[in-house]
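What follows is one chain in structure tokens, specifically the form predicted alone.
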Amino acid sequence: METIPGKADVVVIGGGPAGSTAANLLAHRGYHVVLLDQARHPRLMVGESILPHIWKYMDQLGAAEDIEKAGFIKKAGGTAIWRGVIRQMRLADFGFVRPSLHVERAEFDEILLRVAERRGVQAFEEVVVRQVHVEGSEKSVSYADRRSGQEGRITCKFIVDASGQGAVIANQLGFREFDKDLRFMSVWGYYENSAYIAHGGSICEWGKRREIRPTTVQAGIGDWGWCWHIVQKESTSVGLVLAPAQAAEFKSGGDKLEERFDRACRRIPIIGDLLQEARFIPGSVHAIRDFAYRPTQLAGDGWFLAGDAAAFVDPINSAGVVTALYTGYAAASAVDESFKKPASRAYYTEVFSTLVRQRLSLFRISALPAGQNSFPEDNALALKCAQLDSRDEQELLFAQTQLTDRPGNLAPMHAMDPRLNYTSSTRYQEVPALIPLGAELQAAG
């Protein structure tokens, strides 16, 4: 068993996409990087849809070939079933050549961690960070090694906290707050042999998932809630995002959690049709409540927050992994520049905080239920972020929100800059009715 060193240039807390990205890039630039993760990979994570933006990061990380070899399901685009209206968008219409994916996060995250190790990162799993010490010029991290039962401490120049919802630094320093606009509960599980929806509105059988690319399905539940349906390699990830009143109703339904979850999913219009021949996988249900939060600070002298340790919002726009990669990349850049120009480290800390807060604000307001935003300052921050994106990326975000009933939150941002008014966008379409399973084959026969 490799011994955890007592000193490093950088300590990264957490081995998810954000932590692996930051550690990978810094080690590749010649720094001694130690990464500590409290879990052992592959670790339990919810199945997820990820946008094609990931490939620019995979190329820089040296992970593109590994991700391609993993054989994750390639998706065609998105289908939203909202207030009785079915809308679809195709990612190829926004200039993306490489595919969006439906991934098993346990496998995806482990790939990124192993690539980081290959590029020089010293990664230690089953090691819990107890406390960070950020006072003075030399920082340190206290830990408990579950493998040996021993405790220790690593001194370093910089800390990147990518500890996920555990949010080590934010919790220790007391500047994480729950987002009162996104007080949701989420419950998710997995099914075998679920049908799915392809682009064009066809319902396809499970066995066609590699031949005919599936779309990510989002089905609205009431005013705020929604359900996802994500086809993966071996199963389909289905989840509920429930507003407080819906969560209370769900909890009062009696029966075991798995029975309530399965019954609720099968009652949702169209989702129930997709699950008609599907088998629920026992033991696969998990739940979390009040999962959205905001930081009052993103970085300080010698430390940076990345991924979910910084913030988390409603995942309705599939932006979680891309945001994690972005923040990990930004943290690595800030640390690298701070090493090179020690006199300017305060400047690079501020640049990191500004850019990351703008990105988080953009994804937050695009994920909020229509007309809901208790932090109007996010509009100006989101505008600055959107102006840095390409026209195609700007229109993709608008189309994603247009599929549901959440584009109204972008209106204040559009009003600040008429160039961001995409109400005439035609890169999504309404689907009059879905084509039933086997209907095309019956017509051909």
Contents of the next structure:
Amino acid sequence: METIPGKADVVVIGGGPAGSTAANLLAHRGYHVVLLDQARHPRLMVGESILPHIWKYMDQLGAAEDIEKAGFIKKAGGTAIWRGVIRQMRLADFGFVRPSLHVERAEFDEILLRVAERRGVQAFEEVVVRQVHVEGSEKSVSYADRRSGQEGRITCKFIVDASGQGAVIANQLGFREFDKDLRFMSVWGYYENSAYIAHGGSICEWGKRREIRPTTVQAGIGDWGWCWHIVQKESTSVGLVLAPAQAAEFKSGGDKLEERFDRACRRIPIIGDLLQEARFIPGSVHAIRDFAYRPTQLAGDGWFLAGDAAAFVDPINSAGVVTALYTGYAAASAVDESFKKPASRAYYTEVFSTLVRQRLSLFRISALPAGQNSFPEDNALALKCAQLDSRDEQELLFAQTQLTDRPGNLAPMHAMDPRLNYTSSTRYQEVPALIPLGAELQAAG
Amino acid sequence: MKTDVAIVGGGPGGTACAMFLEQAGIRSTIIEKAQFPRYHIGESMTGECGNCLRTLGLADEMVRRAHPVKWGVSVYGPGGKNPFYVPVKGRGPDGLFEASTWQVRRSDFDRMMLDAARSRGVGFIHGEAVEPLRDAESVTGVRVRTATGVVEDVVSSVVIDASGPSTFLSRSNLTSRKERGNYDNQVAIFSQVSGGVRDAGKTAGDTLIFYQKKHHWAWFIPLDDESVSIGVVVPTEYFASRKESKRDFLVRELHELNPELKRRVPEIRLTEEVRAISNYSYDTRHFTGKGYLAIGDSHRFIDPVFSFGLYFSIKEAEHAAAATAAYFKGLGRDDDNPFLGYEQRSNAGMDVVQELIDAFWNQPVAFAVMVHSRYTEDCIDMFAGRVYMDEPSPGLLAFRKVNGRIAPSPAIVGG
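Given the form predicted alone above, I would also like to look at the protein as it appears in the form predicted together with the partner chain.
And the full complex, kicking off with our chain again.
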């Protein structure tokens, strides 16, 4: 067993996509990077629908080939069933040449971690970070090694906290603020042999998933709660994102969680149809608290937050992994620049905070239940980020908000800058009705 | 979900109301059960109806869509000769002026309205309004079953019923009972034909009405260069006594009802399914209250003869939006019924049209005299939809007199 060094240039907390990205880029630039993760990979994770934006990061991480080889399911786009209206969009229509994916996160995240190791990161799994020490010029991280039971401390110049919802630094320094506009709970599980929805509105059988690309399905279940349906290599992930009242009702059911979950999924219109021939996989149900939070601080002298450790919003726009990659990349850049120009480290910390806060605000606003923004000041922040997006990127975000019936979310930004491409899109369609499974066969036969 | 105003029905009344509300800065959500485009009857606009669309900024779009332009309506008597003509005219500070309005194919027009509303940020739910949500003193929203089967509560400060003949509020027992209207024992049988003979020139897009006898008449409304909406309205008993299919009945009537109509439709090439509606005349009172109000034929429908249906839906949408905007500013917050003023105004307007139609059916000779010579300008105003009067016009008073609703006064007798 390799021993954990007592000293490093950078300590990265967490081996998910944000941590692996930051660690990978810094190690590749020659810094000594130690990464600590409390879990042993592969490990369970939710957030399986991934936008095609990931590829520009995969290229820089040297991970593109590994991801391609993994054979993840390529998706066509999205189907949203919201307030009785079925809408679809295809990511290829927004200029993306490379596919968006449905990934088993355990596998996807492990690939990124192993690639990071290949590029020189010293990664240690099953090591829990107890505390960070960020006062003074020398930083350090105290840990407990679950393999040996030993405790230790690594001194370093910089800490990147990518510890996910555990949010080590934000919790320790006490500045995590829960977002009252987004207080959901997610319960999810896996099915074998589920039918799925293709672009164009046809329902397809499970066996066709590599021939006819599936769409990610998001079905509203009232009160801004919703259900996801994500076809993967060997199973289909189905999840319920429940609003507070729905969560309370769900928790109060008498029988086993699994039975309640399976019954609830099968009762959802359309999702229930897709699951008609599907088998629920016993033992596959998990639940997490999906309370969104926003940190009041994203970085300080010698430390940066990335991924879910920085902020978490409702997963409605499949932006979680892309945000993790972006914030990991931004943290690596800020650390690199600070090493190169130590006199300007305060400046790079500020730049990081500003850019990340703007990007997070945009993601948050686009995901809000329509018209429920308790932080209207976020609009001005998000605007700065939106203005840097391409016309296509702006239209994509608008189309995403259209799909799940929250177009008004972007309106305040558009009012501030009418040049934003936030008013219409012809790149999504309303589908009058889905074409049932076997409809073509019946017509032909 | 929450919205300021929930609107039941995505037809022209609902969509116009949503757009008038949007102009006042109020957010609304439309609940519509049908998949648009869908067929609908009621294709002709009054002059003031066209003005409502201009107020909504839709005039350019109406022109672009090349809807037939309507300059007036000709009403032919039983012999098919000497029609009386009521031009669409506007009224300005200097009196009446030349004006026109439109005829619309409702499947196209209604869809345009819904698209326009949605593109202006109005919320939309494809689904059916199941029932109003209520607390002890007020209506607080609508329970909806979406087209895909999810039941969702739409919580709103005001519910506007624009559901048309399905009369959502009345069905939910919020209004007083739905009473049969004056023209209830009637059936309308209608379709579209291609290639009807129109007037030459400017009036090619006009509405033609063919009168046979009391409660037995037909309409001819151009919908585009090719198609004409045609329909006959007859007493239900007469239709039943003929023992014909709707299609056979319509085809025969088109050639028997009036010689001028036969000349206008020499060959009957039907391009739409033949449809029929009966018992379409109704009236509900007390259609407003704390948290709710109804517009257009969601509370009352009189008679289709002078094409007021579409107008009332859209005009009352405008009035309802104004009343709602005032309510949001605090007006009538503590009243038992903050929308009583709106209700009274709506009733007053529809009562004027009721006078017009009653006089037409019951006193055709007196009616013709008044339209032609005695109160021509007042009649033009009423036909155009200028029926929301502070003081009754002399023409209206004359109709009331003819209908026996007021005693003759010296001024009118002498006039």
